[in-house]
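So this first bit is one chain, no partners, the form predicted alone, shown in structure tokens.
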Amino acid sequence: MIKLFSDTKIDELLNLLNTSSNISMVTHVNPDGDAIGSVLAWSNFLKEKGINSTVIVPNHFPDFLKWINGTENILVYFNQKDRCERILKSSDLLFCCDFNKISRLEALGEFIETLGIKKVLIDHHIGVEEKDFALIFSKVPISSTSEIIYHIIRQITGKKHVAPRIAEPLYTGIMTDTGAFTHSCSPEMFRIVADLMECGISREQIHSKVYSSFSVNRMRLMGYFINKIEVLPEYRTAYISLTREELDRFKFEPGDTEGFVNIPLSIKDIVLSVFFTESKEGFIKLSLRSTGQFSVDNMSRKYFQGGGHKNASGGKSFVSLDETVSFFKSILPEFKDDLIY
């Protein structure tokens, strides 16, 4: 196995764990499969070592992830603010999983920044704000934060197999962050997946629980979404926009649009897909996906206050939905050579 981190860094981590009495973990707003998978795998691993921790998420996470061992103990800051803040105030170590800067936690992050708590980052995104963290475990080319967690656990234990309650969330995180193994996959990642499958988990059951347990409303929303796809063949681009009213019409729940942005990439010759949605908070959320060499990370960082990975990124806009879409179309000529290549 490739050794991602130095023995010195692993020793620093172990020293922090051994000298901390109250440990908490957080992940980003709108937690996805890798966010939930990575924090639960790490929390379950620490519990196995006799170290208890509290997992806190900024807001709700999708129902299709709630079968994972440990989700029943996750605290949601949006609903349990006072309790979460009491726990964080008493914490002396905070693990930050699957995000690169405290601002990605939004309101939860604003509270955390008022505390003197020591923070450890475990992440795989570009643009880490190093000043926010006492210790950083970050590797950008890696498929997912769950894959990084696997490497850390293996370096600590020297073993390639873990308990099923650790293997299941790790597999879920890797599977969802690679689009069911369709992008960001390396030979090393597949070796890790093989190791996890040997831990006694059921690949078929995990796939079914994540991808075959959607509501009727979600399926109807998907049909509506597909009908709204706009194609710009001269830029090999497709985009879709959904208003808050449209989402409400289909009784939208967190996670209902998971994976939608990838659908237009199934269209012949399309290399860029962008999904615009109106958020409850008043801004426009962008999800960007691409194939091949086109970097949505560059586009998102330059124009939409976002970032992520070369082929998968997010962003925000603080003008109206129509204005955001119009602006997006206006910048496409700048990227035409890279899109057509």
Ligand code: 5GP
Given for the second form:
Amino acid sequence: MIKLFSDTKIDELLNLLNTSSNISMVTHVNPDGDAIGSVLAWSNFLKEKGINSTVIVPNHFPDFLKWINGTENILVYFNQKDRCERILKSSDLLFCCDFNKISRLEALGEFIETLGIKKVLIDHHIGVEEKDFALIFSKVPISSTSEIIYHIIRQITGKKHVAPRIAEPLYTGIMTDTGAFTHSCSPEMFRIVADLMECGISREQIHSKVYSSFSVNRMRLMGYFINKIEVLPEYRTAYISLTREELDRFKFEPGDTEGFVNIPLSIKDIVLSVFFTESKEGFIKLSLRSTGQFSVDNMSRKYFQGGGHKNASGGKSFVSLDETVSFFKSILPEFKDDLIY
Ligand code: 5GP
Ligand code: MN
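Just the form predicted alone so far, so send over the form predicted together with this ligand.
Once more the chain from above appears, this time first in line as the rest of the complex follows.
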């Protein structure tokens, strides 16, 4: 198995773990399967080594992840601000999993920036803000932060197998970030998945808990979403927008639209799919997906204050939903050559 990180780096990490007394970890806003999977695998691993840590997420995370061992102890900053701030103030080491810059934590990040706490990054997104972190474990072509955590644990222990309470969140993170093993999969990733399968986990059960536990409202919202898909064949693009009123009509819960943005990519010849939603906070949230060479990271970075990966990125817009969609359509000619390849 390839060594992803140098022995020196692993030693630095072990040294930090041995010399810190209060450890916390955080992940990005609107945590997804890899965000929750990576922090829980890492905190469950540390627990096994006798090191306690507190996991804090900026806002709520989807119900379909709540079966994972350790979710019951996750603190949500949005709901328990004072408690989280007290814990962070007394922390001397902070693990930052599955995001590339502190601003991805929004309000939680603003608070963290007021503290002198030492931060270790474990991530796989493009464009790490290096000045934010004391130690960085980041490899961009890797499928998921969970896959990176597997490498770190394996380099520390020298063993290919882990306990089920570590293997389950790792498997969940890899599975969800690859769209159930459809993209960003390397032969090495499949070797890791094979190792995880030997750790006493049930692949079928995990798949069913994550992908077959949705509400009827979510299913009806998906039908509505599919009906609203707009196709621009001249740009090989599809987009959909949902207003707050539309989301409320389907009793939207966090996670309900997870994966929707991928649906238009199954239309023949479509290479770019963009999903616009009115967030509770008032801005427009963009989810962008592409196939092949087209980089949604470039598009989002340039025009929508976001980024992520070449084929999966997020972004924001601070004008109305209609204005955002019009603006999006107005920039498409600039990308035409990259879309029609
Ligand atoms: P999603 O569309 O699911 O919100 O995000 C797709 C991917 O892009 C995820 O890996 C997510 O972490 C990342 N992402 C989402 N929003 C942003 C953003 O504003 N900045 C950056 N750098 N990455 C983002
Ligand atoms: Mn991820």
